[in-house]
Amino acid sequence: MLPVTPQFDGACHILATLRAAGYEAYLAGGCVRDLLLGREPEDYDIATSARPEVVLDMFPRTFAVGAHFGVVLVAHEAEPGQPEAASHKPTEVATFRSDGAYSDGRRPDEVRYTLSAEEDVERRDFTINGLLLDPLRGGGPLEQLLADPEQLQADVIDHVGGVADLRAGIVRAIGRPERRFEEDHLRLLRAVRFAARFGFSIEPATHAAMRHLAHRIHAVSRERVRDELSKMLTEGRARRAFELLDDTDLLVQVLPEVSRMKGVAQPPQFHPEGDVWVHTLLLLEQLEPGCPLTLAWGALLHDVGKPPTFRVVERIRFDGHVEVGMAIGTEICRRFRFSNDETRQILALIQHHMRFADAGRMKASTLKRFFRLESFDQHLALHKMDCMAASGNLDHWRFVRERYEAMPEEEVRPAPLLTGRELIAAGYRPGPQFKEMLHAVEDAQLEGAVTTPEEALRWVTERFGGAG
């Protein structure tokens, strides 16, 4: 059973302020099918036949967001007894409308309102998102109709087929395929993201219209397209959003990077599992739904540099794949405008993917530097899933974890026994040494070889001679 949040609570308020003042108003696209589907929508958007100015003067807070396509943001207050969340989400109310053409394919050169439910719901993306819902018509607790899906449906309004393509598992474009990805080219890769999500197939002629217009997604902004993939590689169903992107020629576009990963075979003592793609496909299948966005990425690209250096030199070889790795991921990341964050955290998880081999034989400074790692959580996680995805054995990631979670913090971060000021006070002159030097004596410090400011002062000038 579905809850009543304030947020739906606020929702209906809103649908029966418009309805006293003898507008038609609706609960109308994804949240209707996520109800329907027994999910609980992230937001609620309302499709009235009151213009925007209407809104706008009706409700004490208004946001003139989108006027221009008659979109106007209502924020509710929270009544007595409420959660203070209940007033932080406005609610999307839209006027229906018809619109015109679509020359820069993300937005209608003009609209035309309309007194029409059914000629707005045509004009929307797909028939799964083009339902209404009256919570209202019943009359009854808001309780009862999230309790009952019978009641729930049957107070849904379907101009598009929407309810049976739910039933059925099908994501299908209203009206001509062409027609809808030619008004908005990002509607290309969101059919992906929802037949993905939903686990649902993509009807034939949607498919083929997604496939003869595919190019056309090179038209819609770098960081909208970022912002769909990282969807689809943090909801859950990863590998299947993947596989479409490749079926539907969207891949080769998008990131031609990855597309070359088919076929590029792997040494089968490694990777029984197959080529890098399929390998790259089975860590997709092991991200979870809300995981870290760097730690997907970091998953999608951490073989990236493997089909440029792929070789055979009496068994298949990737030498340097690490490096030219780093280099591809550098570019995609400064191709999809992610933060410096995000892009130092995405090419630290392809650098170091490689190290975990090596732990067993790292020096204690060199271990504890490991461990450093901003995130290391995520490197160990992408680690656990690229050995899931190829011989399953686990023997590195778990030496690794066990001494990780074993280590105190003040292990691996100690405080310096020494800063420059206390060299330049022995007699040192600063200069570039000095980096060697501090650097020389942390190890130690991560060695245990010095414990105390006074020994670390010895180390150095054993080491770096005196001072003067």
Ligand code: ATP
The other form holds:
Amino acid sequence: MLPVTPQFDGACHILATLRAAGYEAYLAGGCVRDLLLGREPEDYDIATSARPEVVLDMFPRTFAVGAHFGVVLVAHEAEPGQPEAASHKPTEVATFRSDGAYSDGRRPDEVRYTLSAEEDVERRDFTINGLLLDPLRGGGPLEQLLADPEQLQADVIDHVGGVADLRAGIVRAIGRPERRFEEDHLRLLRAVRFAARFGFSIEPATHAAMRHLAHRIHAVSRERVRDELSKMLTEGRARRAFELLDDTDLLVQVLPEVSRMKGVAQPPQFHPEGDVWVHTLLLLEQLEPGCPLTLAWGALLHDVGKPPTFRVVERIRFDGHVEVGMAIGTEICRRFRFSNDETRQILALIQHHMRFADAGRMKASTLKRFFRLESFDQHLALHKMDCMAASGNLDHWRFVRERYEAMPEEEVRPAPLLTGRELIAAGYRPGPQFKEMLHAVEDAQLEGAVTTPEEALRWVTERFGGAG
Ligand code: ATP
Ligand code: MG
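Given the form predicted alone, state the structure of the form predicted together with adenosine-5'-triphosphate (ATP).
Every chain and every other molecule in the complex is listed next, the one we just looked at coming first.
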């Protein structure tokens, strides 16, 4: 049963205020869908007949956001003695509108306000997202409404058949699918995301239109495509999302490098599960809701170097797939405008994913440097998924995890015994060799061969010759 959150309560308060002033107002879109599914909505959106300038005047704390789209953010008023209300997300209040023609596949050329809630619903994307709710209709306590699915459903205003589709588990475009996807190509990815998130199917005519128009996704900015894909990867239904992307021909458009994994065979002794695509899907299946973005993309791309390096020399080999994968990963991260930090981590996950098998043979210094990788827990998580998606043998993962968890931070990153300053004091002349010396002596330190500054300096003298 859903609780009455301050968020929900605040939205109902706004509705009541708008109603008292003589306007029509409803909860609209994703929040109604989520309430009917018994899920806690991320945020509450309101649709109203009141014009933005009226909404701006009606509430003490408002911000005009999408001026063009008639959207006003209304901050929740603090209850007496509850100053923290300011931290609650504001509610989006949007004036009923019908979007004009779309000429660029992204945004309506003009927005017309309307007094008709039905028209407002018709410009929305999918029937399950086109529902309105009047939570004040019954007049009873809100707790009771949320506790009673029948009451909730009775208070829904459904102009588009969204309730039946929600019940049947169907994502269906409102109106003519072809036209709706032509208007706004981002809807292609949104359809996949909602179908995956809720485990719904895509209605056949909607699906056919998606396949037909998949190539038009390139008109959408790469950041927006990236954000949709990232949501799909981190909402806990990534496998389903990527199967649907493939099924609707969107995958080959947005990530041809991943699409190429299909049918690329692997040696059955290491990969009894099947080809590179099947293996990748089995990793995606393990991504948990809310998992780090970089881990999710790392899982998707860790074997992206395999298709171009496939060779059969006695057995199937993918020599150099890590390096090739990093090059492809670099291009994908650039294309999708990932930040430098995100790119670095995604590439590191590709780069190091094969190293766990060698961990038992690593020198102590190598193992400790391995542990120093940023967000090492993501490397561990990726390796575990990689094993689970293949043989299921977790021996290497266990070995590394146990050592990683047992090793105190001061052993992984001990304070250096020597720095450039000491080398200079000992009479060495600063130069490019300093770096090499310091790296070598740090290795010796990590291996326990030297434990004091004096020993370290002696070690350097023996290895690199005396100063001067
Ligand atoms: P989420 O849970 O991911 O936030 P949502 O359904 O709330 O899903 P939003 O992007 O927050 O999606 O948009 C809110 C509502 O606005 C949608 O439910 C839908 O009615 C409408 N909407 C959003 N984007 C589009 C679009 N591209 N085309 C048509 N309607 C849209
Ligand atoms: Mg939303």
